[in-house]
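In structure tokens, one chain follows: the form predicted on its own.
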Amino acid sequence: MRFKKLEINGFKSFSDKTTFLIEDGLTGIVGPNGCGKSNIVESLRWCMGENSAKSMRGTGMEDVIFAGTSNRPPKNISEVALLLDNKAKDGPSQYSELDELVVKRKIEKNKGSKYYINDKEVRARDVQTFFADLSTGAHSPSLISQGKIGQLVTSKPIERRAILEEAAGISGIHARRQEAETRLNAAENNLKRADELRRQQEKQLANLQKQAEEANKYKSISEEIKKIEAGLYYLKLIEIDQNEMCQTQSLA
């Protein structure tokens, strides 16, 4: 699989939709300093799932979207597309049967960015293991910018762990390794929570037995007192009755 063309529209200084052919054998971009030279590889990087703002040397991720000159207004959207050539099927395997694929960001003032792979939305975890399944991204070492190789030949060992992950194929395998072990210490935290939950639920589930135990004292000692205070009131009519009995017969 290998990038065949990028389309560019709003994206920092491309004010116009900008297309770029990448043909076979090396393709080269020449211009004066200014030019938005730079802007082309942060527009791949960008389209391949960076989200550092400061990558993108601006403050905030909408910062990409252009800002309007004194004779071009601004604009609230920018895009990114870029096609890619699958012909020779070596691409991700649920991918297989595309000759081609376009991967697009979009992001839009005040809403964010949105993924997409042939139209279909996407997660930006989808977009960046994609790349990573073809031994690259936003963060591959291939993509060599100003300053990169005095970084790369002072980085730390570990740092240079991802040339070699690159370089033997396993980026993929890497990145849906830190994509699990995310889930699993989500999943674990999770567990934890619910763990804590369980344990209140049993303590307010304690309490309710309590309360429903002295309810139903309450009720039983209720109804004796009624059955008490009935009998108390019957032989007061007897009582009642007796002293009329006595009264009718001293009368008599």
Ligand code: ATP
Second form
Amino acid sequence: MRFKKLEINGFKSFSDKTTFLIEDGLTGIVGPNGCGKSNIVESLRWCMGENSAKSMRGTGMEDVIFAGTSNRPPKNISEVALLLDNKAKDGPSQYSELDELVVKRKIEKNKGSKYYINDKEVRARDVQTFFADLSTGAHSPSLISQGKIGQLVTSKPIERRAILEEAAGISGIHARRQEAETRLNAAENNLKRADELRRQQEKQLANLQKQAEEANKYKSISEEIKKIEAGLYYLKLIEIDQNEMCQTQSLA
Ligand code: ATP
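Starting from the form predicted on its own above, please write out the structure of the form predicted in complex with this ligand.
Below is the entire complex, every chain and molecule, led by the chain shown above.
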């Protein structure tokens, strides 16, 4: 897949819609200090799913939205769309029928980011995995920003692993592994919680069984009492009858 076009709207210093055609032979962007060269590279990384505001040189992600100037009002929405050429059909298999793909990220004040692939809303993770499968991405060592070369040279072997993984074309697998690990951890936590709940239910069941036994005992004892009381009433009735008979005999 080849990057063909980058459309930026309301992102950092680009208040109006700006289109960059990424044609054959493009090797760099030149311009005076502060004209927005780094903002272009940042827009690309942001669209690929960058989630660190710090690495976007901001304190919060909404800092990427055009903040206004003395003669231009600030904006509420920032959008970056990247057009990819898939004529060689070397992209992820689910998009093999398409000649072109548009990956878009949009952020709205107080609403957070949304991602789209060909206008269909997707998760940030999907976009990150999509680019990892293409051996690139927001943290790809192939995107060299200011100070990055020095950082690469002095980085630890474990940090350099990303370069080798990307060269071997397994970044996508690595991204999926992380997702699978997160899911496994979540499943393990759920299992622990379920186990805890089971133990609580077992304790409750034991208590209820005890209560049920006591209730049964109470029931049989009260039936016994009722029978004895009935016998007593019967005996009293006989006694009353006998007393009445004695009285009528003595009167006679
Ligand atoms: P240098 O060569 O000095 O690194 P550069 O050409 O890479 O500069 P950038 O750092 O990309 O320039 O752009 C800096 C400009 O972007 C500054 O003028 C800054 O005011 C502007 N800028 C950054 N964020 C915003 C924002 N959210 N809204 C408006 N302007 C912004």
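Note that the rigid core is defined as the largest set of C-alphas that superpose within 1.5 Å between two forms. Numbering follows the first chain given and starts at 1. For clarity, every value in this text was computed on a predicted model and none was experimentally measured.
When the rigid core is held fixed, the Cα atom of K236 travels 2 angstroms or more between these two forms. With the core superposed, K226 shows a C-alpha displacement of at least 2 Å between these two forms.
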